[in-house]
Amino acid sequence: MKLSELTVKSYRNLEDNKFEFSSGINYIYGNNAQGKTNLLEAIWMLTGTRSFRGSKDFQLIKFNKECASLTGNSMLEGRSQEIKINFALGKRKIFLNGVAKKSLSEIVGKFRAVLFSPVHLSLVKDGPENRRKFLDAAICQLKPVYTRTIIEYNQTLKHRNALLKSILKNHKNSYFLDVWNQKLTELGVEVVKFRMDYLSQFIQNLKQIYSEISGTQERLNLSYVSTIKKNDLNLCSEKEIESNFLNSLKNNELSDIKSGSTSVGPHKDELDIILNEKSLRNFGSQGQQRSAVLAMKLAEVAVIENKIQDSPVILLDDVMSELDENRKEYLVSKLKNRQAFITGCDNNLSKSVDKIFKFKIFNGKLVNKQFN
């Protein structure tokens, strides 16, 4: 995967320009607030996901402007292709080598990208949500059809607590429950059958890794603690995950009616971190938090390039100021004969990078591009 151009219209403070970049390494330099990490934003969005940043789409649009535009021609399995998006009056327009497209599900898996961001540092003490959004962006990338089927499984999550609340005000409707019962069951079983299968390559991946970055014997592993089963689900039947889901989901019916809320489900599964049979999140020391998050996200390229052989696009968002130097060029070690872009504020990235094409952004234009 490789991201030949980008261009901009009206995107946030960047100025309208055709990005022209290398296959290797491309570093983004400037001052703070200067337009970087909305260069690096606007590359995540051809992915079809939503903006790392948590803004909504109207956001997206520089200030006294009706809408914006961002256009990028990439590598997918040696063909090239064009992905574009129109940002207006709240709604995506989404065309693929010019063909309209329905919604950003058709585009997922089109170009894969992985993010290392400094939000991603605190993936460790963050609460489960925020890890199983890491594992189920991950899957959504190299299968597009989780997309669909994780956005299903929410609609009828909704569909469920609005019953469950409609039958604590007025006392009816309780018959429906098993119809949306059998249906989040049903969901909620591809759920867990996806994130097991992408966990088995993942977790793989991650101790190798987390092994080469601590340079110790130190072993990190990863834990899938279900909700609706407490033994390991790898173990399990497919009818076994349906039924201990449906059972759960009946033995907690009148908690769940009182709370107006789903107790059980893959919407509350937690991702348990764990390095030497203990909690990192309780336990684990800054240096271990941030190189197990390091390993994480390598592990996440690695599964990419193992299930489909090619590399994703890397992007770092201002990490290389967080990392001490070992983790640094253990980093950039990883970035060779891949495609990375890497933000900075300083002109200097690194000594053992042999070649790096530069940009300098000052107030969202670029003013700058070396080769070095």
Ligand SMILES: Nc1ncnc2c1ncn2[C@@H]1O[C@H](COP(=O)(O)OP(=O)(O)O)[C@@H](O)[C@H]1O
Second form
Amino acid sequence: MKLSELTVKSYRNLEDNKFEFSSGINYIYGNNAQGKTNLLEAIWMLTGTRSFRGSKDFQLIKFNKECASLTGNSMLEGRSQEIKINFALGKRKIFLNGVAKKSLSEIVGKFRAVLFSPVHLSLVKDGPENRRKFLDAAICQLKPVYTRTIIEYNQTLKHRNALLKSILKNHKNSYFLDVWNQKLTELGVEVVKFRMDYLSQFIQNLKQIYSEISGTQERLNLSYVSTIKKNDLNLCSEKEIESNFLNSLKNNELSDIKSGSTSVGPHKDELDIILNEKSLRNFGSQGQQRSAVLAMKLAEVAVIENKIQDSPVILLDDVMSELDENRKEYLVSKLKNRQAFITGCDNNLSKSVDKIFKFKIFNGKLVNKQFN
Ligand SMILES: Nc1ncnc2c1ncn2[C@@H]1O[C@H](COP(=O)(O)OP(=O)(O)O)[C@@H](O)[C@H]1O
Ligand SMILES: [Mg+2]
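Switching from the form predicted alone: structure of the form predicted in complex with the named molecule?
The next block holds the full complex; its first chain is the one shown before.
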């Protein structure tokens, strides 16, 4: 996967421009608040997923403008393709090779990227929601059909929760819950299957990469803690997961009605990150947490490469300055033969990189471009 060109129009503070990128390392540098992250975010938007800053479309359009557009030309499996996204207030238009698509989800999987930024430390530090999002987003890029599964699961969950509330408020008959229980179970099993399949490869890569980064005997592991079944889900058949989920829904029905929300299911499952048998979140040092997040990101890259024999584009926003020399070098070594976009403040990226395209951004404008 290589992004050769990106045309931006009225996107954030970026001046209208057509960027031509190298298929190796692209280093985007400049002072704070000049538009470096905006450029990375513009590239990320081509993946068809949400802005990694959680921004709404109106925030992406340049102040005082009515619409913005991004056009990316990339290579997918040896063929060139063009992804175009028009953002207008309240309306979005997406084109793949000139053909209009109904929603962004239709282009998921056409342009794959893995992003690593300092906000990803929250993957370890924050609650389970971020980790579930990380997992689901990683799977969506790899298996675009999963996007539909997740959307349908969440819609069904919403219906069930609405009914739970109305049972309590309007004394509605709980009989109708069975319909939603059934649907939620079927979709929930799908979600769990996708996650298990992904994790089996992900965890293997994660362990290996972490030990390479840390260079010590420390062992990083990850475990999927299900609200459906406490035992190892990998050992359960689909039927078992399904009946366990249905039973859990039934067993928790009364408390769910009281709280107006569904207490069990993949939307409540947790990913525990464990270092040497202890919770990394509770006991890990800052350095160990950083290494773990870096390992998670690189494992994400590795799984994509194993499954589709193509590298995702790697986006590193402001992470280089946060890493010590060893980890920086390790990361740079992993960028070989891959396309990367890296942002930073200094003019120089790292001693260990020789061929590099540099883009200097000042006030949203590309002011200097050089190759060395
Ligand atoms: N919709 C927008 N229109 C114009 N400018 C914007 C918009 N959204 C953000 N900005 C500006 O972009 C700048 C931040 O750019 P950013 O890429 O985050 O900087 P950095 O170079 O530090 O990564 C800020 O000055 C901010 O005001
Ligand atoms: Mg930035």
